[in-house]
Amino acid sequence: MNILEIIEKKRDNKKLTKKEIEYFIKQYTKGKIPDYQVAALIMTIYINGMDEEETANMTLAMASSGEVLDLSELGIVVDKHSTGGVGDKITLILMPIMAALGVNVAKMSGRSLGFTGGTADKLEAVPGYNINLSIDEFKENVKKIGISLITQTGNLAPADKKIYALRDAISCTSSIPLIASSIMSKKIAAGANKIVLDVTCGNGAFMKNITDAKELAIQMNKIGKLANKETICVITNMNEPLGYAVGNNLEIIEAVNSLKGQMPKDVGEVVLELGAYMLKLAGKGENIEENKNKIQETIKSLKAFHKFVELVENQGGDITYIENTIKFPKAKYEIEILSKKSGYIKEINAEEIGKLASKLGAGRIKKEDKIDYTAGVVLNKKVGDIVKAKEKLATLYTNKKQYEKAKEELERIIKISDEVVEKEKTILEIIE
């Protein structure tokens, strides 16, 4: 067996065997196959696709290319993963809720490249919060307080890291089998028993339309089952940013306010839906509506907020910032965007808002870029809302003196119509 034969086989649109997939993953991870040959193979996969069996075999081979965490001593662990979006602070809100309801939360979150910061970046916006723990410390925290949120650590799915970087370099990122195997290999390696996936769909997501989002969800659902990881996918709308805040400090503040009961409607819908299915998988309740009621009660009683405080304190963070969010530093410049006319909010393109926030300093283009935790955008309106002339639409936060172009860009992104605009659904479909 050699890599040339495997490339030729896939080039001719033939199915790869389990042994062939395992061979190329193992040898590439060891550095015994050069990038240019794997790039050729990835391009053939991008063009010709893979069937369900091939995708599952590639996922499992990548998952076992490095360390696979054993979290069995923690009992049932339900992981949650989002395929990405703008203003996505769901992990910060949902995971303390789950821990307060007795579900063990052992979650690794990534950093961001492009758009705004990842969950790991947002947590690091809290002074002192230690995102880098050993696996033993990670497990001990879960045993102690029922929750630990850290950054991706250890030698988890190294094959995926190499292949992902290669896909990016040769413009082969938008392949459903490659996306599905990338996400699920990390989830399987991270050791959770059960998985709830938030598959975002829209202009601010990787999957731009419901057809592709559904296909991805079905693929990941099947991979999860083949790996004996019960998996549920919730397809959510990402045409406009989730919530109002986009940016690290700004999203932490919105998450804290949400845990105190001041939750934006769309954020609440995602939290309730994902949370209800997480409780079901954890054996905490079969009835989805009853599970949603439990979540609402946990927020109302402030048990979830106190669990978040406990999490931050346990990982070295300064809880005074959580107890009083006014302590978070502010950007030097705060620029208000006022409506030039009355009407209805027609569009707030999530992708464009994300890119704008990144330009302001809230995200990174290269891995080594430093994030400005104070930068970002806070919206005052959502699609479908009524707006009056000279009413505030949003505020820009930046430490960059040249903000006029950003202001003009935001004014262009928020589109206003004279006609009534219907609000879009937040939860689009459930794949069990």
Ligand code: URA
The other form holds:
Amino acid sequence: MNILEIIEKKRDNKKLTKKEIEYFIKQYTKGKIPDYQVAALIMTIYINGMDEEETANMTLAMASSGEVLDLSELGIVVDKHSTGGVGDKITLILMPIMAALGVNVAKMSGRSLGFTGGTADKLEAVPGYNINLSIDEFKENVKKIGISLITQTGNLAPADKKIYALRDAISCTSSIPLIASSIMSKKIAAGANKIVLDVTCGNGAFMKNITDAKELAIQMNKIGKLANKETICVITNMNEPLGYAVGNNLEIIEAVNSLKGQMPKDVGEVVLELGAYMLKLAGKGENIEENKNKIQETIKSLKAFHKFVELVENQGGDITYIENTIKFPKAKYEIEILSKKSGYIKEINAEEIGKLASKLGAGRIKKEDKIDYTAGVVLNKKVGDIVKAKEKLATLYTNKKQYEKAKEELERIIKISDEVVEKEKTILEIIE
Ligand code: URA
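To test you: the structure above is the form predicted alone. What is the structure of the form predicted together with the named molecule?
And the full complex, kicking off with our chain again.
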């Protein structure tokens, strides 16, 4: 067997065997196949797809390409993962809430991918926060304070880590089998026994419509079952950015404010829905509405906020930034976008906002790009809101002097109509 034969087979739209998938994952992880050949294979998978069996085989091969954690000493661990979005700061808010409610949180988060942000990058915007703990430290932290948030360690699903970065560099992110296998391989290797997945749907997500989002959810549920991990998918709307802030330290500030009770409505809806199902899976309550009440109480009492402070402190972060978010550095240029007319906000295309934030410095255009934690966009309005002429629509944050084009772009992205605009639903469907 060799990689050329495997590429040719997939190029000609033929099904790959378990052995072929295992071979290329193993050899690529070992560095025995060059990036350009795997890039070609990934591109053919992106174009021709993979069936359920191939996707499951790829998931299991990637999960076992490195260490598979055994978290049984921690009892029930419920993991959460999002398929990616713009302004998606849910992990930062939801996981401290879960820990404050007694659910063990041992979560590995990803970095930005394509136009979407990554929780790992956002956490690194907190000075001192150590996202790269060893597995032993990770487990110790969960035992000590009930929560640890780190990034995927080098040895956990290393095949996914390499393929994930490669997909980003060759524009092959939005593929159902590639996303399903990427997420589920990490979740299987990370050792949680229950999983809640936020399957984002809309222009700011990899799944642009509900049919694809459902298909992805169903595939991930099936893989979960196969791996003996109870999995629930919540399909959420990602047609406009989640909340108001898009960009790394801007989102940390919004997450902190949310934990203090100032939570944007759509963010609150996603937090409540995902959290209620996580509590159910953790055996902390069968009734979804009652679980939502518990979550609200935990936010109101500031227990979740204090848990977040404890998490940051425990991982070496400077908590004075969390206690007083004004301390976060600001970008050199802060440009306000004012409305040219009165009306109703019709559209704020999340993908375009994500790409714009990335260009301003908040994301990576190339694999090796450094992130500017201060860059991004803060919206003042959401779709359906009323706006008056000359009212502030958004603020653009950047350290790049040539911001004029970005300003024009943002003015174009936020569309205003003379007619009343209905707000879209945030929670679209639950797939159990
Ligand atoms: N998140 C992941 O971990 N992988 C993907 O492919 C997309 C989102």
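Not measured: the values here are computed from a predicted model. Numbering follows the first chain given and starts at 1. Whichever C-alpha set is largest while still superposing within 1.5 Å between the two forms counts as the rigid core.
- The Cα shift for D12 between the two forms, taken after rigid core superposition, is 2 angstroms or larger.
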